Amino acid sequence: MTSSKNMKIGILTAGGDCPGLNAAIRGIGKTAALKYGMEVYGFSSGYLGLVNNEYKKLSVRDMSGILTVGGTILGTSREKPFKKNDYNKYIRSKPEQIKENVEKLGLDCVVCIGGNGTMKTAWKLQQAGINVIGVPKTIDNDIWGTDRTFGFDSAVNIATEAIDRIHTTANSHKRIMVVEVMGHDAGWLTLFSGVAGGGDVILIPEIPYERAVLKEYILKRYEEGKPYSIVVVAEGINVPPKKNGEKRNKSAGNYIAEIIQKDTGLETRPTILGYIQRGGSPSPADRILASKLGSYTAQMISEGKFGHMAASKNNKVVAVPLKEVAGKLKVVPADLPLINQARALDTCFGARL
């Protein structure tokens, strides 16, 4: 077995950017170099860097001073090397190119930092004979096998601050304000920021909403002398097709704002937070989590725990098999205590109890 002092490792960041990526790169790379004597290489633009063999050797100096910096010094992309018909049949497939590049450089492990798609690809690379370890990041907090992903806390802070600011506009103009939050098909970010920001209505994909319930709740507030409401909407909620079956060319937030104004007659305005939720410096909690997962990843490499993902469970860092993570989505359970606590405060989730 190769001693850790002679090991070479590669690091890449794939998928969407989020706060904490540089903190994770720093945690992995500095621990690997300083504690275990490994050589560290950074691949550019996610899996595309592995395909095109675009990398640079990272010194400890390269990984210093980046803890608080947003984005990723390595760059990222949504390249999916195992996607069918994505390459010419007369040349080597992308997985073959990756394997050849990894072997040529003599890498003992490739660390793949990313979300669900990244973990799925990492597992496929492991099955193809390349040693990999996954590190979970996403503002969506929807990766199976870990209690929390870095990027989530920062995004909750950003979305909550936006909702706080929208409260004053809603109150000043006596409007219904709809705020659309990211999260794909999971409602973690919408739920946490909605509760933290005092949302009157919170709509998440995991709890199907009823149009009539929204109308009744908002009109009831209006009749009680509460002329404005804050409606926090997850981007992944169901937006029904038009009567002819044609898909609506509207985001979830725009659609909900439209039906609320139509059903209640109250002035309603949508706000789409968009990419602002993913940018900027990571929160202290995300810096700590990314650093812990990164440092533990270097330990996993030294112990030969390949084919696993570094995860946070019950405030401990643990190794979870990638085969258990790949292809799974962690959604908000309907019986989550936070939902019941929010309902006790008269928060509406768009459904009848």
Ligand code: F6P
Contents of the next structure:
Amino acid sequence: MTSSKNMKIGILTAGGDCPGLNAAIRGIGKTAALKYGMEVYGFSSGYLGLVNNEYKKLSVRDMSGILTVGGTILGTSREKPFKKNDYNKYIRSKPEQIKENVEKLGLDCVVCIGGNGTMKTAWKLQQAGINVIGVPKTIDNDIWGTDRTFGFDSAVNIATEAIDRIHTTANSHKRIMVVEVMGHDAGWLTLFSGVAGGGDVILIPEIPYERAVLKEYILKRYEEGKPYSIVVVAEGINVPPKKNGEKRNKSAGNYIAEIIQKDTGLETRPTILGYIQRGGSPSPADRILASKLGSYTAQMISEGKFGHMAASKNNKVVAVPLKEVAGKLKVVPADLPLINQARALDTCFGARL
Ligand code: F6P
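Could you present the same protein in the form predicted together with the named molecule, rather than the form predicted alone shown above?
What follows is the whole complex; the chain from before opens it.
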């Protein structure tokens, strides 16, 4: 193996953006350059930059002043180079193009910062003979093998603040307010922001809800003199498919608001938080997590620990084999103590016990 001093590394950010990406780029790049004497290259727009050979050499200066900045200085995309229908039989396949570009530049490792899809692709690249290391990021916190992903804490803060603010309108107008939170097929963000924001009802994909339970719970609150309720809904909960001619927006939040108003007769309004949850400066906790994982990633490269993901377990940084991560989803376990603790506070999860 080459000594780390002569190593060249590439970094890319793929999938949806989230707070902390730049902190991670800085953590990896600065440690790689300053501690290990490596050359650092940044690829633009996720895996697209690897396919099209679009990169820039990053100096330590380029990686300064970005710790607190949201988004990603490298850009991102949802490009999936192994997707079969992207192949064209008259030109080289995208994975072949990637291999050629990596070899031409002489990269010893490509660091792939991203979510589940990114880790899956990174593992395929490793199997194709390209050294990779994965770094987990997402506001969804749904990556297997790590306790936390950076982006999650910032998004919990944003969604909680939104729920706090929605309380004032709910109280003033005596309305039922439904707040739809992101999270893809996992309920982490909804559960954490829902508990932190004091949501009366929290609906997550992992706990199937019953329409009748929602109606009973909200009417019971009304009869007990609580004329408003906050319903925090994960975007990934099951909603019935649209029927022919039905005009309903397929969003979970809109659907839940519609059925609550219909079933209870109480004025109900939906708010879809959307991309605001992914935007802006990372929270201090996310800055720290991204910096820790970034710095550890450079160490992993220097030790030749390829084909692994830098992860956080019990507050320690560890290397987890990408083979174990790829293709899995970390959802909220039904026995998570927080769920029962919230139930003890009379929070409704839409299901009968
Ligand atoms: O994975 C992060 C996430 O923000 C999810 O919570 C959401 O479902 C998805 O990305 C939306 O991403 P986009 O619209 O950028 O494809």
